[in-house]
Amino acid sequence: MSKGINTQAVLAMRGAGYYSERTAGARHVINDAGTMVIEALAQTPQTPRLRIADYGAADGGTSREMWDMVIGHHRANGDNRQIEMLYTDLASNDFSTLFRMMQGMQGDPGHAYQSRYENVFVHGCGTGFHRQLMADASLNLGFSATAMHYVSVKPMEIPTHLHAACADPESRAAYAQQAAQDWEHILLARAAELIVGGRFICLNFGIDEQGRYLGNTGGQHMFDHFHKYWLGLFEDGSITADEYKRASFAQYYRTMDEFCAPFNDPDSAVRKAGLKLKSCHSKLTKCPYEAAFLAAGGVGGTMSNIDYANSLIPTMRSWSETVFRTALEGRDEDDINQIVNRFYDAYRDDVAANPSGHAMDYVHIILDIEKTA
């Protein structure tokens, strides 16, 4: 097995505002946690100030409006404390584009809360949320939504598939290990971060209690999909057997036992970090680009099959893309871009001749964490 392939120089949202506005699904969800964060903040120590952080943050665009509901929520109440955001990602994350929406300066203004409120500021971070981030102790809230599924390396390339949910036993072990491994430097960098009584509030990617994920909750499997035409890329010899492999996808899908193991075991290193888990569900989102369609009429309704290909296959794009242009590395860019844009095509047209199931419905697992001691 290789001792791990470091990913976190090339993993990126699409940028340039792409990513948040083609991923309705995932502001949907981070919208609908706005009353649990409210709730959250209320029960932290009333401190001079308010830290807060959005980890892998992306350019920020799927959080904005729930940030402005946050923030709107404690100015009507009468809390003018200021209020210091900090954005994390990767250095390779489109930062720029996170700063002009949060001015105003792109996508609605109407959810440009550093504009709209005094004494909120606004910061950037480069670096992956797998290790501490900020000083001890000066962390009031965390917060993460659809991101933390990433692995800090690729302990393997996944030798048949592209995703450790559908990858054969040895290579599922692997990730599992290493996911597990990350989940506790995560978990215990916030630890670190957070005061006493801070809460960490994560929404992540996971398999819920029927075995349900991402792409796969009963209809068409979105990485199988992936699979198949990327292998066909392979088999017409469009791309190398060297460029087939590369396309593991460095993400790994907890289960909710995963996600709570550490805080189980009083031994663990993370409940002597003083960590508690105050709760852990599922919650499945349904598709918007399916729900547009099905609304419109489905199949022979309003709007057509290409319609509904056309704007469910960008969303998948969004943050998927950068695993294939990763993969064919070396290439001119010209060819890369003509090789991506067969592979998406032909995700496209099957949807457009089949669009039953193809929903990419969201899986996610909610905690809520406190910092107790």
Second form
2 protein chains.
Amino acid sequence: MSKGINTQAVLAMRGAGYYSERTAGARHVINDAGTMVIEALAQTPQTPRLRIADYGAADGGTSREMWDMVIGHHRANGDNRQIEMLYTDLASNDFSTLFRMMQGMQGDPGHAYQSRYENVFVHGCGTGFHRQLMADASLNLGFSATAMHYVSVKPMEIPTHLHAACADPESRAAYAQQAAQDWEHILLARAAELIVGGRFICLNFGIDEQGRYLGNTGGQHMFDHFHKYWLGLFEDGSITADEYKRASFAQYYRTMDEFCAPFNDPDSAVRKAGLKLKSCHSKLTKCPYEAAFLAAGGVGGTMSNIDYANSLIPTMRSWSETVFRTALEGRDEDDINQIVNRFYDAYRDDVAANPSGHAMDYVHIILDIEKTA
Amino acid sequence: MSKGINTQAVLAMRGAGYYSERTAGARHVINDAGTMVIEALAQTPQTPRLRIADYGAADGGTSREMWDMVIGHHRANGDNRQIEMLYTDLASNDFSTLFRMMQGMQGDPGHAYQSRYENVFVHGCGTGFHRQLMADASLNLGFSATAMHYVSVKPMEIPTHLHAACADPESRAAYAQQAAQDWEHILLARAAELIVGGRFICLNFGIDEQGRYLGNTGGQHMFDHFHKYWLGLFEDGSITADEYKRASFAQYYRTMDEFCAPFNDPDSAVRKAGLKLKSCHSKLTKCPYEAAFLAAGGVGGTMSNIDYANSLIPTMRSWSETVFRTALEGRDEDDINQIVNRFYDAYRDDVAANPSGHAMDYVHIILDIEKTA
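Coords for the form predicted in complex with another copy of the chain, given the form predicted on its own:
Time for the whole complex; same chain goes first.
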């Protein structure tokens, strides 16, 4: 981990609920996974108490409805076991918002499951999920959504783009190698934490069988647009060559093959640690903001183009802004705000001028993993 | 909990390490308790793994050296059991600083025990310690220092002072009743969490056999000074009558008798829940800032009076400022800053004019509690 660029600062999300309020799409994907989680939990050994972990949970907002549903299901079925929920993210995460949301002190109290149900204990862990985060064999079910595309370190800055999915072969290979190593660390850590019979369900951003990924599903290409506006800021002299380069996302979208590789090799450390892949499939989730726009009649309908642009850009901004802000580190805050606003305003103006094909569809690779003896 | 004044906002500490950096005295008291903790842990059942909780830990800074010492002791003795450390505080607590400190990303890395030792997992819990915070019978040792003098709600505002320890009989009785109820809740929650043979060691602010308490140990009376300057701001028209009244501390210093009461009654819920008091004693810790001043020769020595005042006031300010800021809620931030600065400047100027007797000695009541079958 000593080489490469440390990503702790890069990954700081905007706090105070900003992330979860602007990620309706992520929440929908997670809610759909609730049934899978309930079925998996029903198949795990009936330990005296349940420990569940949600890895890379940010402020916990996108998965809160799902956990509320899962816990409600258990209680309705007479399963009154005590439940410890461990939310993990980086140390910089906004754990205060998370704790407040679960207790009904912030956000819609309707899903504040800690106050709705007895004997549910909410904990946080501020250590990255590439490491083991709790005692051996203490976890019934691990869950992670839309988090494990982050690499633990950036192996290099990408010279001619800002995302590995669109990078030159050399950069892409470097990110692929880092992501493979991270994935092994992630899986070995979970193998240690899980009880025998425990499950790890993860919904990761990735590349599906048709080569599609987040924001690149046939219409306008989101990351190419990001790159275009960022390059434009360099070309008009607003940012330096170094700032242009530093905006590489600390992300890698693994292909399905890459996700499955450690499970397909019987001699892999992951297999030897007892992990077994029960299923893997891809899932496309249409952009909920575009869906709302189309439902309103699309261009010429009851939602104006600019209103659509103003609904779409914040969902992109919620998770990407930190990358650009970090690339500008060293400038004063007003300067950073002004540049970053210009960047997103350029994207917004393009969408407003011609919304057609602009959207942020999600592509998830969904894995159900079991810890065997 | 519906009556009275909610204290969630009142209790928000200043973040980013400010608290622990300015509380050398609290750290010394905790370090002294390290031996007690080590002995208690040695007497608890040898479970496959250890779970330890630190209740009301703020940013974890004041107890970090102690836990580093305790864990180091275990490892040096060949006890390599995995350890889960659960830090608890209110949701508003600065958990990010806490997590960073344990990983060596902030503060002196010399005591960043999570990075110094293998198999130590640090978790946080943002729910108040008056409630159960983890699964039944999952805790080997609970610890709390300088935290449980906070009451869960203020039963009333104190009309003529700002601390229950100096209040009129009626206010004092109301705070005493709230504190007794809180203490029972605290103990019953710990009784549920502890394994049989587990221990709860707490170092609480309280009133000792001689009637002494924090900042009132024979010299100048800290809370009377707080009250004098706050009243002065009301009398000169700087704050309103309502603001004057709202600065009641959400605190109660229990006497040793009050701490011991639930253990002395064989029919108490606490005794029935299996808790037994192994020991209770008081401890006076001299103010480290005054000690440094006296070591430098006191008045006329090598430390100037103003330097002493500038070292002493921040340690008082670190935990008390939030009370005054909250009392001023509704004013704009600059206004609040200006009033609060004037308040502490008045105290500083008094100390600088005549340092004699100004100090913040600590008075702790130290309890060692065991969970029996």
